[in-house]
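One chain is shown next in structure tokens, namely the form predicted on its own.
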Amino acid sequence: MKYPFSGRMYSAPESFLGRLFAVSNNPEIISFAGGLPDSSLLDVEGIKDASSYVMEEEGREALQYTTTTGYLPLREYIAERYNKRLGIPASADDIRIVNGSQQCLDLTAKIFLDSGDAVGIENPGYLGAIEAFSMYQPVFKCVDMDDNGVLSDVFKTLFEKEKPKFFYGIPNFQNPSGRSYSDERRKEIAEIIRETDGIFYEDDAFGELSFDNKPRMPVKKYAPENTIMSGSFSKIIAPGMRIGWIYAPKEVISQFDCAKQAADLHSNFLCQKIMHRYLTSVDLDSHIRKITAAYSKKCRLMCSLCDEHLPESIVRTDPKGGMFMLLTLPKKINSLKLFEEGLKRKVAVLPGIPFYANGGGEDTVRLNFSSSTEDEIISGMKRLKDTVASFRL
């Protein structure tokens, strides 16, 4: 049987994720290739208590259909946290609840992109965004990064000449590099999009995971009408609950509601109510400090082992938060071959190839430090050292 799939299905890049999941399920392999939070830091008891409360006190309502916009008290909580933490005058009307911030990628692309439209993205950029946007057959316009963020002069030229429908970026602790935009670069980007009437899609999935627990001002603070922002509770509370949100101007929200309703009517209402009960029952900032302290320690350990075990020709980024770092390899080492050789030694890294929308990445690999224990990081980095040594630099 030959099934008549749409043309867009053949435009999507081959996903590396299936192979990653297979690696992650092998207990013999120490995997730095995934992107999972530390399971030991999930507040199982707190979620259990919140779940019990919702089922006992609000069970019939929580198990019913609800509105597309999302649970109002939860949207109010998110808006108020933006006000208190970042000084942004958000309101519940600006917020919509989605099935993890990954759904924001799909629905934003759906409401903005036609086949052949230009869309901007960091180089390297988040592979989940590349996969989601590819379904709508855009032309990717990539902008390289330095340690302060995307190159502002290239960014400006992109909007002046190519006029992309929007530019997607992760200013805080970027996936895959771990880099963060400097405050000066954020202001430059905001000024450019205001001047060119552009749109910046600001993915802030990692914004709460700063090792110094100091908030970084988002681009949206400097260009509120030109910025779409998404966030998620997956990295700080529970990825399995799939609760994220979009924060956008009202004209965008109106179109987003149409696309969201057509996609799934509404996000999981039971989990929304449980999430709200949990958030209003715990000290969230204290919980986040516990997470960031653990991740900071693991990150510093992995950085020191990179410096100790790997040759100087391998250059790493220096994350100040988040879950990832990027290694740039010498010409003699291909990232895919490093991945394959690493598996023979029971260690997994993620080749940079899927993070480059227009090709590249053969000289980079992403390492995740959040999901491994400190002992696993020590053992895994020794295995990576042996893997690199096999290339006889």
Ligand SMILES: Cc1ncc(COP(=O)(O)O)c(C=O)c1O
Contents of the next structure:
Amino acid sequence: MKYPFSGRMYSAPESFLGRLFAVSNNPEIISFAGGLPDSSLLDVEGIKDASSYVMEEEGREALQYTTTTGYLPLREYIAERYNKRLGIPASADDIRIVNGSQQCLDLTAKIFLDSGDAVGIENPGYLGAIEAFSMYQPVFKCVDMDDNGVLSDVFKTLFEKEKPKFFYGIPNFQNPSGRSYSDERRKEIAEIIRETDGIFYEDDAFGELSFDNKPRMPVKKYAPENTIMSGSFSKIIAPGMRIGWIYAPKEVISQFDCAKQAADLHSNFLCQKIMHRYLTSVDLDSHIRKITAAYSKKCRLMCSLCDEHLPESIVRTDPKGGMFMLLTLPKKINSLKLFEEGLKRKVAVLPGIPFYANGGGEDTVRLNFSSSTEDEIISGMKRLKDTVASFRL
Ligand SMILES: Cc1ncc(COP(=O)(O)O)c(C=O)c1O
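Starting from the form predicted on its own shown above, please give the structure in the form predicted in complex with the ligand.
Let us now look at the entire complex, which starts with that chain.
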């Protein structure tokens, strides 16, 4: 049977995930290739208490249909946290709850992109965004990064000459590189989008996973009307609950509501209520401090083992938060070959290739440091050292 799938299904990039799942299911392999939060840091007891409370006190309401916009007290909580944490005057009206911030990527692409439209993205950029946008058959315009973020002169030329519908970026602890934009770069980006009437999609999935106490202002603060921001509870509370949000200008929110209603009517109401109960009954800041202390320690361990075990010709990024770092390889090592050779020695790294929307990445690999234990990081890095040694540089 030849099924008549739509053209968009053929524009999605080839999926690496099947291969990766096979790797993560093999307990003998130490995997730095995935991207999961550390399961031991999930607050099972806290979520259990919040769930019992919601079912006992508000069960009939929580199991009903609700509005597309999302649970108002949860939206108020998110707005208030923006006010307190970053001094941004958000209000619940500017915020909508979604099924994980991944859904914002799909719905934002749906409301902005027609086939053939230009969309900007960091190079390398988040694979999940490349996959979500690809469904709408855009033309990707990739902008390289340095250690201070996306290159602002190239970004400016892009907005002046090619007018992408929007540019997607991750200023805090980027996936896959772990890099963050400097404050100066954020201001430059904000100025460019204000001057060119451009739109910046600011994905802040990792914003709260900071290892230093340095305040990092979102681009949204400097260009509120030109920025669509998304956030998520996945990295700080529980990805399985699938609760994220969009924070955007009113005209965008109104179109977003249309698209969201058509897609799924509303996000899981029970989980929204449980999340709200949880957030208002625990000390969220101390929970986040516990997670960031653990990730920061693992990150420092992985960085020092990279420096100790790998040759100088392999250059790593220096994450100040988040869950990932990126290695740039010398010419003699191809990232796919490193992946294959690593599997033989029971360590998995993720070739950078799927993060480059227009090709490339044969010279980069992403390493995840959040999900492995410290012992696994120590053993896995030794295996990576042996793998690299086999290339005889
Ligand atoms: C940069 C980035 N954005 C968005 C997401 C999607 O997360 P969620 O849908 O769980 O909020 C991820 C997941 O890893 C991510 O890395």
